[in-house]
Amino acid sequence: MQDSSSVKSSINGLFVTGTDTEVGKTFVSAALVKSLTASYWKPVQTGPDQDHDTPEIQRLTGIAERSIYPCSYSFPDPLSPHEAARRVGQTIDLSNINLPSISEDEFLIVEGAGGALVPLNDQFMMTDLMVKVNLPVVIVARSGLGTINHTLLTIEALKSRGLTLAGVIMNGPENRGNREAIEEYGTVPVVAELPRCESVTAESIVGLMPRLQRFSESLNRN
C-alpha cells in the first residue's frame, strides 16, 4: 500500500476531488486549508453566488483575501461545468485555466467541481485539469454503503492518467471495513477520517485539526 509519506515533501499544493457531488469536498478543503495553513483556489465554479465555495472557505477558515485566488470560470447554473457553460453560450477553454503563481513557502489547496470524470467541455474532463496543474490528488469519499465501489473507480481513473494520489479522506461515521477495503484494493492510504458535521462552523473545522495532524506532518506543513 502506498504511504502518504511517499508524496514528496517539496510539493506546494493538493488537488481535492470527490467520488461524487455533495460528498464534502468544500468541507474537507476548508479543513485542509486550516490544517496546512494553505491558500485556496476553485478554478471552475457553478451555481448561484450565494452557493459559491470560496465565501464558504473564507467563513470556515478566516483565510485572508490575499490567500484566495479567483475562479477561472464561474457560471450561474448548479450543473456540470460543460453544461453550465453551454447554458450561457460559453465553452471552457482548458488553456485559460492556469495554476496561480504562489510564493516559495505558500501551499495551495485546489478544489475541483463535481467528481473526477465531470466534463469540462466536449474534449476534456476534470482529470485533464488535474493532469495540467500536476498536484497530488486527495479523494474525498463517503464512509458509508457504496463508497468502496465509487472510491475504487475514482482511484482507477486517476491512476490510469498517471496522477499521484496523496490519499483518501473519508467523510462520515467511521467505518473500519470500508476503510480497510479501500486501502487494500485501491492500494491508497486513507489519510484521515472526518465526522460529518450537522452544522459546519469555524469552530467545528478547528475541532478536526487533530485528525489531520499526521497527514499535515507528512507534508512538512505542521
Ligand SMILES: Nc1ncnc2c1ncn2[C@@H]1O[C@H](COP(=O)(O)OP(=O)(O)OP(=O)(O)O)[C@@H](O)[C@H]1O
Second form
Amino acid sequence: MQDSSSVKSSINGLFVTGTDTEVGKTFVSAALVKSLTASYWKPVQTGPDQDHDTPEIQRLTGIAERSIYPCSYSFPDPLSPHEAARRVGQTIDLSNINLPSISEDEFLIVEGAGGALVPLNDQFMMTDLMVKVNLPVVIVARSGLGTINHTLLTIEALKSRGLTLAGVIMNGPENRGNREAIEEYGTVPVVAELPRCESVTAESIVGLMPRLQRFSESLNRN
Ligand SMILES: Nc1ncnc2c1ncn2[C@@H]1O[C@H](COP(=O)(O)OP(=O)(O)OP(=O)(O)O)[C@@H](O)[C@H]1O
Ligand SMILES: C[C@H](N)[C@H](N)CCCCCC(=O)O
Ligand SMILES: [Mg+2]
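Instead of the form predicted alone shown above, give the structure for the form predicted in complex with the ligand, please.
What follows is the entire complex, opening with the chain shown before.
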C-alpha cells in the first residue's frame, strides 16, 4: 500500500471518482475544469462514441483542444472496463496508463470510469489507478436517500488504500442531514453541493462556479 500523504504527485490535479456510474462525475468535472481553469483526462472510457465524456467536457466548458488529453483505453461496449476490454479481445495494462506530462502551472482533472472498485482487469481496480497517479481524490455523491451508505463505503475503500481525499461533492437537491452524516461518519469534508440543473449547458456550468469558489481557493486555484 502506498502512503500518498508522504509521496506528492508529480503534477497538480484531482482524481474525480463517484459512488456509482451516472452519479455526475462528468458534470462535476466540467464544473471543476471551469472553476480551476484545468485540463481534463479520461484515461479509461467505455461506451459508444456519442456517449464519451471528453466531448461532453468540451461542450460544457469550451476547453481548448490542447487541454484535453487522449484516453489511454476506449472500448465500445457500455460496460465495466474489464469486461468491455474482454469483449474486444483485449486486456487493460495498467503500465500503459500514464499521467500526461503537463506544464508546471497546469492543473489536471482526471475522471475515473464508474465507481472506485470497478475492475480494470483480473488484477487491478480503479483504485489502483488512483494510487498510481497519486492525486487527491474527489468523490461525487448523490445527495438523496441511499447516499450515506454508498459514500461511506467509497471513503473506506479509498482510505484503506492510503489515498488522500480532497473531499466529497454532493450532486442534487441540497440535503443537510445527508451532508452532515457524511462529514461526521466519513470524517471527510463536503466541499461543495451542486443543485439539479434543468438543462445541462455551458451556461449552467458557469452558474455553478460560485459554489466551487471556496474549494478552488483552498487549492490555490482562484
Ligand atoms: N446536477 C445535475 N443536474 C442535471 N443533470 C445532471 C446533474 N448531474 C448529472 N446530470 C446528468 O446526469 C447524467 C449522468 O451524469 P454524468 O454523465 O456526469 O455521470 P458520470 O458519473 O460521469 O457517469 P460515467 O460513469 O458514465 O462517467 C448526464 O446526462 C448528466 O448531464
Ligand atoms: C458505461 C458507463 N457509462 C461507464 N463508462 C462504466 C461504468 C462501469 C460500472 C461497473 C459497475 O460498477 O458495475
Ligand atoms: Mg462520466
